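So this first bit is one chain, no partners, the form predicted alone, shown in C-alpha cells.
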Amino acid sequence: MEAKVNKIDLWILIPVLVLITFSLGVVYSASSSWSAKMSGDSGLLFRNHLIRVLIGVSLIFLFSRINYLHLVRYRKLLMGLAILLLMYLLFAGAEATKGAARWIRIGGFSFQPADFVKYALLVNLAYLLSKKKDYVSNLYYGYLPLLGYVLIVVSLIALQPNFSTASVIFISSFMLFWVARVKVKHMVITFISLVPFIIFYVISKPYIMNRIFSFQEHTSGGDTGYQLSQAIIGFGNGGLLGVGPGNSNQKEFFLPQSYDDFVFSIVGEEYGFIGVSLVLLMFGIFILSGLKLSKVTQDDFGKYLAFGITTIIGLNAIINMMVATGTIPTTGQTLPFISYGGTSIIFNSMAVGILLNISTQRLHPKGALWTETLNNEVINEEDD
C-alpha cells in the first residue's frame, strides 16, 4: 500500500512532458518569421518560450513534492491577492488588443493575472466545498457564499473585457459544483437569472459581435472570417503526414498569432493528421487520468482540486482546438503547454505539479492527511 501511495501518476506526467517538448519545435517554427519582423531576431520569441518551458518543467517537479494541503493555509491570501490584481487591472492594467486590459507590465516583465486567478479561485472553492460537504445543498449557508466568489471573479475578468476566460472559469466552477453535489436546481436558476446579463454584455462588446459575425460568415462561405479561414487552410495543407517541421506556408504572413492562439493550425499543417492525433491523444490521456485521480482520491479537498485542475486545463485545450478548426468563434484562449506564452505555462505547470502531489497521496484517508499536515487552527477553521 505504501509503495502505491508514494508513486506519482505517470499517466498525468508523461502526456504533459510530451506536449511541452513538442511545443518547442512548433513554437520555433511558428514564431520565427513573426519574431524577425518584430525585432529583427528570428529566434527571440523561441528563446523566451524555451526559458519559460524550462521554468515550467522545474515547477512541475517542485510542486509535485510539496504537500497540496499546505494550500489551505494560504487560500485566503491567494483569493485576496487574486481580487486585488483584477481590480488593479481595471484602473492601471496594460492595454492589449481591442482595448482589453489583461496584462500587468513591470519593466520588461508581463504578467496576466487571469492565469493565476483561476487557480486561486479553485483552491478556495475546493476547500469550501470540502468543509461544507454536509450542507452544500443549503441555499443560504452552502451555495450562495460559493457562488459569490465565482461571480466576483467572473465579473472582474469580464470587465477587462475578457469574456472567454470569464466563461471558462464560470463553466469549470459549475462543473465542480455539480461533482460536489450542489443542487442542480440552484445552478439552473442561477444560469437562467444570468442569461439577460450575458446577452446584454455580448451585445455591448463590438469585438465579441465581430467574432460571432465573422464566424457566421466563415461557416456560410463568406470572406470575413480571415483567421478561421487561414487556420482551416493550414489543416488542409497538412493532409495525413504534414508538410514537415518548419515548412508551413501559413506561419509566414497569412495566419496572425500562429505561435499563440492558432498554433494548433501549424501543428496540423506541419505534422498533419498524425501530429494532430498525437496532441489529441496526449490531452485525452491527461484528462482521463486527472478525472480518474479525482474519483479515487479519498480526501475531499484533493478530490475537488484534482477535478478542477483537470477541468480548467481540459476546457482551455478543447476550446482552443475547436476555435482553430472553425467549430466555434474565436475566443483568445491559448493551447495549454503548446502555445507560446509566459504566465499560462507557469501556472499550468504549477497546477500539474499539484495534481501529481495529489496522486502520491490519493489513497490516504482525509483524517490522517489533515492531522499529519495541518495544525489545529487550520483544521478547526470556521466556514466562510
The other form holds:
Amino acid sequence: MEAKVNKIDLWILIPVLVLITFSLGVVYSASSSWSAKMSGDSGLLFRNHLIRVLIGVSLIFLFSRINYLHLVRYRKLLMGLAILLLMYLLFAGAEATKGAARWIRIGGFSFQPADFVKYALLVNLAYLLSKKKDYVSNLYYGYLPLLGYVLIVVSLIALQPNFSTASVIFISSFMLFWVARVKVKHMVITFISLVPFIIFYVISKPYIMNRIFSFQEHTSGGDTGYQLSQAIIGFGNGGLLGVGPGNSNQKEFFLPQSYDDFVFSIVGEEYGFIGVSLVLLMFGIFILSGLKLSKVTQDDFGKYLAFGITTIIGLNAIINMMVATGTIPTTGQTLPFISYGGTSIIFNSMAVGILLNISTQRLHPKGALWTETLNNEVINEEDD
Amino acid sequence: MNSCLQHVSCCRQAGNYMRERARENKDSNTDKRITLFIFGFILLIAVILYKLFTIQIIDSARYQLAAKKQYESKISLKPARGLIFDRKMNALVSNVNSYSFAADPNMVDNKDSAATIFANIFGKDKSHYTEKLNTKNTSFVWLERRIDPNFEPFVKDLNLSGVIKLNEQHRIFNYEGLGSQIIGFTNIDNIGLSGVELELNEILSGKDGYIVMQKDGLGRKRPAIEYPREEPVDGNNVILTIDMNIQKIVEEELSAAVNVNSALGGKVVVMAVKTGEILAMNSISLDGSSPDKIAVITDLYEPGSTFKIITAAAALEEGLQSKTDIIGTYGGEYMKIRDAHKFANMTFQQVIEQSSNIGIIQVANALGKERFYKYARDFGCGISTGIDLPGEMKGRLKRPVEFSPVSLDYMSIGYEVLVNALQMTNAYACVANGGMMMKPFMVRRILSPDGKVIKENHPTEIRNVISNTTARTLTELLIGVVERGTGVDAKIDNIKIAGKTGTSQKLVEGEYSKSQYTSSFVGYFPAENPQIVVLVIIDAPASGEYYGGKVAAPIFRNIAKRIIDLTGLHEYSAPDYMASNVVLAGNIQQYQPLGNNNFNLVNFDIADAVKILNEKEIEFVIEGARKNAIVVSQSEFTDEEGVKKIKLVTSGGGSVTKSVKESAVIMPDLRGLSLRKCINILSSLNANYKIDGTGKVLAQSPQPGANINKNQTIIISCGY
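Following the display of the form predicted alone, present the structure of the form predicted together with the partner chain.
First the chain shown before, then all remaining chains and molecules of the complex.
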C-alpha cells in the first residue's frame, strides 16, 4: 500500500523556531548576571543554552525525517530506560537540587529524567491506546494496564519528590485517556481512590503547603512568595512596550531563576505586554496546530502521539506562564523552548520533530502503515 | 462448505463493517474531544493574557514604582556645614570626616554574623546589633555612628551585604574650644543645639543633595553616573564680631578669677563701644547648670551699685544735679540702708565715687519714680537687647504703678530690678558712646560658600538716651571712681579707665543673703575716647573679699591691660574694620566641574569611582585610602608631562575636611609691635614660635596674611 506523504506542517514548525530563536536573546539577558555570579563568566550559561538550542534545532529536523512509527519498536526500550533512570534517581547518586533529586549529571550536562520519561510514557500509552482501541473500556484488558504504566511513572516521580511534574504527567495522561475514550467511570474511580494518597503526600511535603500558602498571601513571605512578587514586579515594570532587550533590572538578582522557571517575567519586563502577547500567540498557534494535526491524523498511534506531545508542551507552557503571573501556585515547570531548561529543550525538540513527522503522514489511510510496521518493521518513508 | 465459508466470511464482513462503523463513531468522538481541548487551551491562554493585561497595563504604574524603589537607592549627600570665624577670619570650628555604619535590614544576608562582627569590633553586646538588624519596615538603621578613629583599621575591609558605610561630618572646635559657649554645640546629625550654631542653624546647615545609586537584588550598589544627582549646597559661613584673641584673654582671666575667688561662677562681656559689637563673652556656672548656657544673656541678677549710673544719668540729664552739689548722706545710716563710709554730707561726685547708697537714694527721690522709670527703661532695663543669640532673658523693670513705697529707694541702688549682664554692659556702652545706645550684635557677616557676602550686619543705633554733655559728665564721675573711689583696683598706668563697682547681696531663697554677693565691675577705656567696655561679674566669691572693687575690679584691670597690650584699640572704633580683600579661608570647594568630563564622583565609593574612571579611560591619582573609602573631593590638574588628570581625595576617616584647620589661621602683621604684644598674639593663635632678639618686632616669617600651618614654627626677629 502506498503511503501518502504531506509537507511538513509549517504552523507547527514556525512558532517553535520563533520561540527558540527568541529564547537566545532572553536567556542571554536573563542569565548573564547570575552566570557571572556563579562562575565568574557571564556568558557561560548562555553558551550552554546555545549549544542545546543548536542540538535541539538539529533534532527537530532529524526527527521530522524519521518515521515516527519506529517508536513502536523501541517503546519497551524507552519505558525500561525511563523506569531505570527514575530508580537511579531514587536510589543511587542523584544530585539534590531544590530539595529534591531531579537531576542526573552526565559530563557537563545535567539531565532531568522527567523530561525524557514523560515522552517515553506517552509513546507507550499512545501505542497501547491505539492497540486496545476496541476494548479500551474493558477494565482488566484495557484500562488497568494503561493505568499501571501511568502509576509506576507518576509515583516514581512523586517520590523524588517532584509533585508538580508528577501531577502534570498524571493529568496529561488522563487527558489522553479521555480523548482515547477510556471510560470516564474508571478514571473518576481512580482519581477518588488516589485522593487519600495525595492528601498524605501533600501533608508529608511541607514545601507544597508553603507554596500554596505563599501564593494565597501573594506577598514576600518566604522564598517562593518573594520570587512570585518579583516576577510580577518584572511584568509590571515592563508595561506595554517593555524596558528593551537586555535592560531588565529584575535579572540583577532580584528575580531568582530569572533564566529558567521565571524567564517569562524577564520577557514581560524587557519586551512588555506586546512581547508576552507574541509569545502567547506562538504557543497558541503551536497548540492549535498540534491538536488540529491530532484531529486529522488517520493513524491512531500518530493521533494520540500528536495529541500527547502537544498537550505536554502546551500544558507545560500554560502552567509555567500561570505560575509566573501568579495565577496558580508555584511549581517547578520550565517554559518550553524559552527557558534555560537544560535537557528539556532537547527532548521537546525531539518531540516537535516527531510531531512534524506525523504531520507528513497525517493523511495515510488508517491502519495502513500500522500493519506494515507491525508486519514488516520496515517503512519506506520516501515512497510516494 | 463453501456457502458456509461464504457465510462466515460474510458474517465477518458484516462484523468488520459494524466494527468500522463503531470505529468511525469513536473517531469522530475523539476528534470532538480534541476540539474541546482546543477551546480549553484557548481559554487558558485568554486567562493568562487577561492576567498579564492587568499587571502590565492596568497596574503597571504601581509595579513600576515598586521596581524603581528596589532598583534605586537615593543616598543623601550631606553638605559641609558652614564654618564660624572670628572677626579676623580665624576659623573657630572645623568639620571632620568620620565613618558611620548603617544597614538596610532587608538586604543583610546573614544578620547573625554581621552582628557578631560588629560586636567583636566595637566591644558591644551582640544583641545590640541583632536588635537593630531586625528592625521591621525600614530600609535604614544606624549601626555605629562616627566611629572612633581607633576602630578604623578594623573596619577598613568590612564589606557585608546590606551594610552601608557612610562618610559623616561632624564639628570640632579649633583652638581648644575657644569661644565654644557662644559658638554652641551641634548634635550627631549636625544640627545646632545652642549658641550661634542654634541661632543660625539654617544659615549654617546648607541643603542636602542626593545621588541615586542603582541597586541589584543582592543589595550591591551599582554606580550610575548618568543618574540624576543633586549637589548639596554647603552651608554659609558666619563671621562673628568676636575677636579670638580677646576671647582667649577673657576665658583665661575669668576661669582664673572664678578659681581664685572660689566663686560659684562668673561672667565677662567685652563690647566695642562705638559699634555694639561683642568682642568676647563668656560665662562660667559651677552651680550645675549646663556649660553651654550663655549665662551672660540668660541669667538675670540684681546689679547693685553699677545700676547707680542710671540714677545719676537721669538726675544729670534732668538738670537736678551737678557734680559738685552737696547731698546729705545722714552719716551713712538712713532708714535700713547703710553706707560703707560714714559721711554727713557728700558731693554728688563723692556719692558716685564712694558709691553711697544713701546719697543716690536722695537723688532718686528728687527725681521721682516716673522720671527714674523712664531713664531705667531707656537704658534698656526690661527690654531685650536684640542680640543675635538664642535664649536672652529680658529681665524685669517694675512700672511706677507697681512700685512699693520703698521700691524707688532700692531700685535706685540696683535692687528690685533684674537685668542680664549684656543689658548692664550696654547701658555703660551707651554712656561711653556719648549717650547713643547701640544694638549689641555678634554676627558680622554671612558669606556664601564661594565667599559672596549674603548678609552684612551694620552697627545699629537704638536711641539717644542722654545728651553728650551728660555722658561726658558721667564719664568724669566714673573716672573718679577708678582714680580715687571704690574702683581703684581697676586702675591701669597710662590709660584712663572709667568704671563702676557693684556689690549686691544675692537673693537666696527669697531673702537677701548676708554671705553671698554678686561682685561686679563695669568700665570702659580709654576714658577720653572710649572704645571698649568690659563687664566682669563674679558670682558668690567665697575666699574673703566680696566687694566688687576688690573682686571684680582687678579682673577687669587684667583683662583691659591684656586687651590694650594686644593691639591698637582704634580698630574697634570704626564699623568697617574689616579689610575688603578678605580671603575666605574656610571655603570648602568640593567640586570643580571638569571641561568635557563633567561628572562628579564625590561621595562615590572609591572602588566605584575607579571603575568609572577606568571605563572612561581617564587618568587619575588618589590621595588617601584606596579601599573602602569614600571620595570627598575631586579636582583636575595637569601633571609634569602636561597630561590632564583627575585627583580624588578619599576620606581616611578622622581627617579634617580639606585642611580647613591648616588654612584657618592667618598670620597677623606683627611688625612694629612690642615683644610683649607679639607674644600675647602668638600664644592666642596657639602657634609655635621662635623669637630672636628683644625689643620691637622687625621681621616675621611667614609674611602677614599667609596661612599658618599647624606644625609650622613662626620666626620673629626683634631689635630696636
